[in-house]
Every structure is written in structure tokens, then in C-alpha cells.
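Take a look at this single chain, the form predicted alone, given in C-alpha cells.
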Amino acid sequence: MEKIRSKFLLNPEVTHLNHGSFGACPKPIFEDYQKWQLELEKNTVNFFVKQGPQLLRQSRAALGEFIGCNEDDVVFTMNPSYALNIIIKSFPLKAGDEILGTDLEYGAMDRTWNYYCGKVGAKYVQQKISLPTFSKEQIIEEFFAGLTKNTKAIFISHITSTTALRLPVEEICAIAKEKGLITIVDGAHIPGHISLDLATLQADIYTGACHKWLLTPKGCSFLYVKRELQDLFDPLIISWGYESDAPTHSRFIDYHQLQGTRDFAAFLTIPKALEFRKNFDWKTVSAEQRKTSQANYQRFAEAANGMILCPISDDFLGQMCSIRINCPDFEKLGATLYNEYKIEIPVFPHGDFVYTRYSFQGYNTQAELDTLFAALSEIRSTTNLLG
């Protein structure tokens, strides 16, 4: 993987095992990003008013082809949290309504649902999913145990953040549609990581980050909304696209794309990111890294005296693996790993437990995992940070 590693801007003095948090952008894609920023400064008015909208459409078309949707059904956002705030703020909830989620969701989204549900007297249900889990059927059964006559929609992560679990979203969305529920999927970790085809996935609403596994610069994500539902959702920022003087063929695009003066250069790097992946046969790279990531999962748990969370298979794991650990001071453990061992890896609480998670991107090697395992074993034997 040295050839791939040389294409990234990562600090060589640090063992980077946390791609899942914010991603990492290869040099050719970052240079493309800077090219668009320079183009903006060279001819600002033309870029914003004339050139920009056409370039954004080309980028949406490239993304749509990659994720299986029409270019007019997807808009760019800074991150999935922004995308889901568009949805949650406008979602037609009333007192007594319920949104069914899991207790494994991303904390920022838990806060968002609780905030907006609280304003109208609705309820965000965080259905418990037992860990470790042993089958997709177990997850599906536990999830739908939270379904009531008041449930209006389901909200679920395709891959969870803290626990890095691939949930059976395909099956859950199919069941939800049979029950007449709107399906909202947080796919922050999916694009470029796990194959995604929105044309076959029965999700009404889907968001994903491009700056993680798809390798674009930071601040590049998307929101997909099924066409029949697009008019439900107001823009978070009311600007020139709202009731536009020169409306395009898509109110969805007008409302959510045109927001005045903002740097959308990151959005324009989608074609370059897809080209980079093609040049390196990234599908093969990803498959190899996924295999290595999973092969080291049990060893990861043993080194940290932790617990794996699921069967070791593609049904549950991609290129991230998380374990539950007995750690009395998660902040100190994270600081020790970085400051003393130069390893960048998240250690974070979720509910009543503490987890640590490695990401294994195309630039990572087995030697880096070995470095992590040696560090964890030493910390375990010399401190009280790993029980």
C-alpha cells in the first residue's frame, strides 16, 4: 500500500487509524480542490453566477451515477448533520408522534431528534440493540419491537459511528415500507466504503459523507430525497433559491443549493475523486483492506482485553472495527495512545460503555495494526487504563 500512502498528505510520524472520523484527502484530489478555489478568486462573479451552477450539476451527475440516483434528487451539504437537520426540522411531526431509531445512533443526531421532537411533543425512540449481536435477524427483531401505532418514520445508521456496525438497513427499509413508514438513513460512513445503490435501497431519505471514504476534501456530503417527498422540506438557510426569480426545473435544487456566498469547491471534486478511485482500482483495494481489517478484529479485542461486537463477516463489518473496553478514563487512554505512541485512534463513550475503533483505509498496513496492538498490550500491562 506504499504507492497509495504516497498519494496522501498524512503526517508520516503518526499512525493514522481514524479515517472514519473525518477522512483523508489524496494529493490529486486536494489539488483539484485548490484549483476550484483559485478559479473562484480569479473570476468570482462569473464563477458564482454562471459557471458554478453548471459545475455543481456535473458533480451531482457524477455522484448520482455512483450512488444510483438521479442528479436532481441529490443536493450537496457540508456534512450529514447539516443534511439531516434539513429533514428533521421540517419533518411533519405532531404531539404523540414517534420516530423509531436505535440506541447506537450518532450522538449529534440523537440531540437533533430530541430537540425537534421536544418542540412539538413528539418522541424519539432509541430502541435498544443488544451487543454483542449474533445475527441480522436479531437486530431486525429488536428494532421493530419499538414499533407502535404512533411511529411515523424510522431513522437508522447504515454503519454506526461508535460501534462501527453495519446494520441490516436493506431489510429494515423493506419492512418499514411494507408498513407505510418513511425511511431515513444516516449513511455517513457508506459512500466509497460499502456499495450503495439508492435505486434499489428502499430509503426515502439518505445522507452520506463524501469526505470520509470517498476521499474528497472536508465539507462535502450529500442529501438524497425521494422526489415525491422533496416539497416537504424547507431550506435551512432562506436565500436566493427560495421562491427564486429565475427558478430552474427543480425546486429541491433551488431551495437547498443556492445559499449565497459559500465555498463549494469541495463539492466540485467528486469527479476527480471518482477518477482517483478508478485509477487505483479502489474496489479491489477496499476489498483487500476490509479482509485485513476483519482478520485482525479478534486480535484487537485480545490486545485491549475488550469484546468484539458481532460476527466477523461482511454482513456486519466494513473497514472499521470497534470493541467494547473496560476503561475508567477514556480521555486519558486516547491521550496516551496519541502523545506517547503517536497513534490516532478514537476512544469514546456511548451510553454506559466505552469503545475504541480502528479504521483501515487504503493507505494503512498490517504493520500499523501491529503497532496499535503492541501499544494496547503495553498499556494494559503497565497502567490501569484497560481493565
Ligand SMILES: Cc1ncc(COP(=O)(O)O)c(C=O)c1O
Second form
Amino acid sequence: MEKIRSKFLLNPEVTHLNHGSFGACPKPIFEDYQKWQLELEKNTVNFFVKQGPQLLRQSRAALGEFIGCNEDDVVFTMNPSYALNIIIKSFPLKAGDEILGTDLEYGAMDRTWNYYCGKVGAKYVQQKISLPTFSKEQIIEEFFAGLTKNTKAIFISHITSTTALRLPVEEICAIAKEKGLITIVDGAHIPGHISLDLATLQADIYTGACHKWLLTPKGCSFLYVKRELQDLFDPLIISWGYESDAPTHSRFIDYHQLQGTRDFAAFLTIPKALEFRKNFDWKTVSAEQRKTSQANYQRFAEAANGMILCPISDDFLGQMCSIRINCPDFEKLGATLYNEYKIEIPVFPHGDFVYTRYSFQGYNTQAELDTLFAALSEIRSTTNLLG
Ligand SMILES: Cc1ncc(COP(=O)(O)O)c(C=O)c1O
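Now show me the form predicted in complex with this ligand, since the one above was the form predicted alone.
So here's everything in the complex, that chain up top.
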């Protein structure tokens, strides 16, 4: 573990248990990022105009191989919000149409759906998923109870944000396709965290963040759209790729790759990130950390007087665990953990409840979780922050 930890730039004075929010980038990948930035500054025009498209293609190809899709069906975006805004802004919605989602989705995406649905009189339906949940079947049943004759698409997180639950997206997409619905998956937490194969997953549209679990620098995410649907979506930024004077073989790439002048160095780090994974046998690291993460879930709940949210198994959990807590002041609890114990962990509200979630990335140790549990126990016995 020390060998892995030494590769990261993380401040050693802080216990970092929040990889899930913005990730952390190891030194060799960060150096690769800076290398590309230097290349750009040394020969700007050549880099933007000539090398850039080719380098981006290579990076898309490497990513495509990793996630199971063709390089021309995936484009880089800064973040999943950007990717989903491309989709939601152009989604062919009319008055009365419905988009079926859950009440566990990421707040920024809820806002985006509500904004664009509101413009045309369509409805974003947030189906309640009971917590704790007990089985995949229960989630699937609760989700599809929201289906009506007006449903046009489903929208679902592969791993949810505040509640850190792996939802049965494989099964849900298969059922949705049988019903003729478009399937849109928010996989912000998936690349590098749990395996992803877009060739078998029946997702028409998928976004993932690479700067979280795939360890790239910030600002590297992707949007995948199945070939047959690509023409539905306009660029979010109209630039030279729209009605291009020199169109390439892919309108999808032309539309979404050209955005005006921007630093796309982070997009180019995918091959290095994949090489890093290989060098450190990251699949094994990840599997071991997932095991330890899950083995500590119940203790987490006990320390904080909270509630676990699902059965403890790979069906529901990756390397993040979230509990529901009785906390009258979530901001104060988060600040206490950080200021007094130097523990970085999110404490956040979702719906009517407050949750806290640890991430257990390759650089984390059991000792760090023990530190967290001791802090929570002490806070519980000395304050009223954990009822
Ligand atoms: C489930 C989920 N979707 C989407 C996002 C969006 O990320 P961003 O705000 O970087 O676009 C996040 C971020 O953590 C997330 O957890």
C-alpha cells in the first residue's frame, strides 16, 4: 500500500476518504498531463491543428478499448454534467413526455432534466427507491412502477452519488430496451471502479468521469452515444465542427470535439492512466480494496449510529460505502471531521435524510478507516451531531 500511496500527490496531513467526489491523480499521470501542456505551448498551432485531432483519436481509441466501444462513438467532455447537458438539451421531448429516473440521482442532473423538461411541459419522474434496499428485484420493481405510456427514456446512475449504491443497471437497461425506451446511464463513478463493457450493456447513452476512479487529472470525462442515435444531438457549443467545411467521417466527433480554443491535455492522459493501472495490477488492487471497503461497512454504521443502505455484496457496492445518519447539522459534522480530525469525507443531505460516505481507493488503508470510526464514536459521545 505504501508503494501505491507514494505515487499520489495527496497531502499526508489529511485522511483522504473522499476519492469519489473529485478523484486524485498519481504523479506519473499528472506528469503526463503537464507534458502535453508543455507540448502545446512549445508549438501551439501545430499542436492544436495538426497533432491534436490525431492525439485525441488515439486517446479515444484507448478509452474505447477499455470501455467496450468504437473510438468514433465516444467523445471527451470536461465532466459528466457537460456530457449530459449535450443529451438533455437536444433530447426530442414534447409536452406530456416523461423521463423515468430515480430519487437517488445526482442533484445537478435532476436540475438539468427539470430545466429542459420544464421548457416544453415534459416531466422528469423520480421514482422512489426504498432504503435500505434488500434486492435487485425490489429496485427493478420500484423503478418500473413509474413507467407510463408517456415514458420516452430512462435515466439512471450506475453507482449513485450520495448513497453510493450500485444499481442493477444491466437488468434495468435490458428491460427498458424490450419496452422500446431510450436508455441513458450516468456512470460518473464507473470507469476504473467497476468493469464496464458498453458492447454488452444495453445503454444507448452513457457518461463516465475518468478523473475519479480512472485516476486522470481533472476535466477528463466522456460521452458515449450509440451510432443510430448520434444525429439527434446538437453540439452544446457551436463551433467549426458544425456544418464543417472539412467534415471527417464522423459528424458526432466533428460536432462535439471542436469547442473553440481549449486545453485538452487532460483528455490525452488516458493511455498513461491505463498504463499505470497495468503496472500496478490495479484490477487486483481494486478487488482487494472493494473487499476491505465492504468488510468495514457495518462498523461504519455502528460508529456513527447510522444505517447501512443495502446488502453487503458486489451486487450493490464498489469501493464506496454510504450510511444514513441522524445528524441535525450536516455542515457542522463535516467541518468537525475536517477541522478537528483532519478527515476529508463528505456529509451531505439527500431528500429528507443526511448521509456520509467513505471511498476506499488504492491508496487508502484500514488504519484510515479506524481513524474515521474512532472520530465518529468520539463525536457521537461528546456532541449532539450524531443522534
Ligand atoms: C452520479 C454522478 N453523476 C454526475 C456527476 C457529475 O459530475 P460533475 O459535477 O463533475 O459534472 C457526479 C459527480 O460526482 C456524480 O456523482
